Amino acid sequence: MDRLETTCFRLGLSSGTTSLARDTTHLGFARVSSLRSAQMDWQGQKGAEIVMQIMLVVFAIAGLGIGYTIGSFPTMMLTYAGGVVLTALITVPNWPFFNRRPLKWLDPSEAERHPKPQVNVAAASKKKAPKHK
């Protein structure tokens, strides 16, 4: 008996509940691992950085305006800190809308058929000496 079945047995749950709990646990793990395992594409990284910069500037201006209007430095800092946290929650995770154009990597077998071009050693060693006046 594995740990999940033991827990369900102690709670007095049926074996059908055990398989349901196992499936639910697996689905939750699949969602989290899909966010962690996928790599953000280049355009997604650029978009995330642009969104981050815009949000930080907007929250800095909003914090300054609110702090100046109310006359409270702590309120200004809390507004900006909240904006930084919100910005991090939006731009740091690998959300699916940042991964719309995934890179198509070359298959390893295809890469073996088309080797990288070799640098000509003789041409690389014949560098022209700079002319001195």
Given for the second form:
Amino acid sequence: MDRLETTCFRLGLSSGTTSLARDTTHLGFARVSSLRSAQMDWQGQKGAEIVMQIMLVVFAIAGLGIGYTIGSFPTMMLTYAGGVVLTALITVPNWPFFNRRPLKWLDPSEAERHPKPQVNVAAASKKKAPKHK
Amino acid sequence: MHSFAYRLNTLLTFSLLLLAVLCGAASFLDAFNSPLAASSSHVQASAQVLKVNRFRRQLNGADEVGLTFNVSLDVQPLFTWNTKQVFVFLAAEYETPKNALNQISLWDHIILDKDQAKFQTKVTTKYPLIDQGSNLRGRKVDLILHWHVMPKTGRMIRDKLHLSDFHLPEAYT
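In place of the form predicted on its own, output the structure of the form predicted together with the partner chain.
The next block holds the full complex; its first chain is the one shown before.
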């Protein structure tokens, strides 16, 4: 976890970790809820969003259909409420199966071999050349 | 979708939006009535005036009438899966030289359940028939049953049915 963070910091990228997760790690509370501090990878986030939308719409339609045919308004509401709770349990916490395809960040030794291009040096050298001549 | 709180927020707002859509759909489907409606499709009711209890002129010059009447009604067709209660009231309507239409509620009742929606009863006027003035002697009065169907979600449906009419006596009793 630390190596990932330092690599991202060097490349100038944010790893997406919230500051809260960082603080809880320092305080040693990371063990309490690894489902909060562990993150979903990008493919997992997309999957969670699609699953959430589809499940909610399906439960809404199912609730309406069941309630209408039975003729019971509370049945519709309870079916939909149950569906919302089930969807929340599946898509909201950071389950491990949403983290199966993590991005492979660049190795730190590889990153050092290719330094970031310095734009100022090129401009300064272009300026200096005419003066010398 | 990168954190627990973000996904929770998205879930809650989207589920509330779908809840609003569900309630709108329930109200919309209400217009086509429940598919399990077994009884007749129209409201049936009748009312007859049995006796004029009181017909006098108040001190401020207004006529006042108290009646006893027989009411039988069957509003079971109005109940759907989206109905919370049905409010019925019996209104006396008549015309005077001063007002083109006078409507006075004589009796009302709240019906909570389909089983309670078919009954007949003999009642006296809950609210006295008080005129704006002194125009009721010998007046022809129509009895009209109004009802408000109040849904669990959605719009309220209002309708009425003309039941019968009667004539008030020529002189005060």
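Each form is matched to the other, and the largest set of C-alpha atoms that superpose within 1.5 Å is called the rigid core. Numbering follows the first chain given and starts at 1. Because the structure is predicted, anything quoted here is derived from the model rather than measured.
With the core superposed, Leu78 shows a C-alpha displacement below 2 Å between these two forms.
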